[in-house]
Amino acid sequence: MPSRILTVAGSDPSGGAGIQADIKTIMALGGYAMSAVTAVTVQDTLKIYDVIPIDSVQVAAQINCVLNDIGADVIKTGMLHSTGVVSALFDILRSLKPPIPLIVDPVILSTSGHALLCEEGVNLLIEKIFPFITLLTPNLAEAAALSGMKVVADLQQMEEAGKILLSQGLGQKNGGGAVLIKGGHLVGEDVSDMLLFYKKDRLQKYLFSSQKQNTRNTHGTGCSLASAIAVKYADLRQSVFDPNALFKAVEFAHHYVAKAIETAPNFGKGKGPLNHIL
């Protein structure tokens, strides 16, 4: 039987990113993939134009209705956009018996610089989204804006905010939670995802690099990486915050993504979208 990975995120009419990404991405590896619409968003490769939200209330329901119905192995969030959804999420988070295992893309801020969650929104995040966490995994920008740090530009400071958002009390309703901070954007030949989470109140620290390749085609890879470890966390994993199966999905999804982007079609003007169908 197929995983089942519920990706709550906005619509990318490009296919590069959002809801369209993850369904590619999830159905690629062999999972099931089912969404729950946030937003629809005006964008292609070059950059988002508009977002329209989706009322909380209706975002709430196509969520139920899937939970309810065919149930869900991981739930993998990305451009929640407004506070109401936020707070939408977390009453439902909060109901779940049994937990279900939570990745979060914390989509804050868009690369062409458009706001796609409010400082309210990220506040709401922290305080009520991160008790439920199994993995949060925010890029350089974004682990710096979370943490409170002023900027995140290297190993160190990626080690040093992956502290502070742990601290945030990441996963302690689940039995535990981690930070996958993204290195996409580091000075240097190499791209370096760096995991930690802690394990027997240890701190662990996993750095996962790869050659950095000179390509524009880079649209979604936030959203491509959040899903492959969805549906490789969803296969292997033997509890709600499983510490081995996230070491592996994680070691898989870096892999794949990089074979994704070096394979993409060169489609667009901008920065291309993946190829997800390896």
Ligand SMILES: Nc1ncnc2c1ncn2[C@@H]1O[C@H](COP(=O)(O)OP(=O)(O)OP(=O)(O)O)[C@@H](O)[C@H]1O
Given for the second form:
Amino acid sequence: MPSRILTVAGSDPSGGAGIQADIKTIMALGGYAMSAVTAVTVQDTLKIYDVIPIDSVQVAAQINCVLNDIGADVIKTGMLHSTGVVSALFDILRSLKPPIPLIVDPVILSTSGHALLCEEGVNLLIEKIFPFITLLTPNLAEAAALSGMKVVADLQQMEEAGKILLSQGLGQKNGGGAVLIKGGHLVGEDVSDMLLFYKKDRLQKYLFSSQKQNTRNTHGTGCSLASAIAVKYADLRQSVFDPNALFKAVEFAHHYVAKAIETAPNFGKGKGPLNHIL
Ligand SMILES: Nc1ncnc2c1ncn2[C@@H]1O[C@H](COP(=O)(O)OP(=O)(O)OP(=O)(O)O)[C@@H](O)[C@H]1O
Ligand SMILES: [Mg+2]
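Since we've got the form predicted alone here, give me the form predicted in complex with the ligand too.
Okay, now the whole complex, with that chain kicking things off.
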């Protein structure tokens, strides 16, 4: 039986990021993909031109009907876009029995400067959604925004931000939570993603490093990474929060994304999409 993954995210018509990247990744890794669309973006590999929101009532309806009918082994969220959607997600999460592991890619700002979640939405995310999160996957800028740090730009600051995020109650309601700070934007020769969580009050830290590829083809790396983790975690997990499964899923996904960048089809005039089907 394929693992059932529900992605709650925005549509990217260029097919490199968002819902489209999630579905491609999930299918490539043998999962069954379902999607609830939070907003329709108008974008290509160069930039985001517009974001057309879907009403939160309709987003909640999409999530509820697929969960009631098919169910999900992991829920993955990307761009939530509005406070309404964050609130609706909270209502759904607190009513789930049994709980479903939740991977949150906290998309806040696009590289082109479009707000993909407003400040109030970010505060609500921390207050309401953090307690249900199995894994939070911020990039450097998102780690800074969520932790309140001015800047997160090296391994030491990544650890500091991670500790702050863990202290904000990640996974409290579902047996524990972890944070993976993505280092795709680190300056230097390597990219390193840092996984942090507590095991019996002791901080566990793992680094996943590879050579930074000198390429323009990095559109949707974050979405693809989180979706790859979602499928592997769904395949491996023994409980809602399973640190061993999480470690293996992150390790696998880090290498999957590196290979997907390496073999990218080189499409478009801007940041090109990855090769999801390796
Ligand atoms: N140039 C690169 N070479 C190798 N790996 C990379 C490169 N850029 C990003 N990655 C990897 O891609 C994954 C996503 O990291 P990144 O920090 O780019 O996330 P992001 O900013 O959220 O991505 P997105 O632009 O899709 O939102 C990480 O596993 C990171 O290590
Ligand atoms: Mg991202």
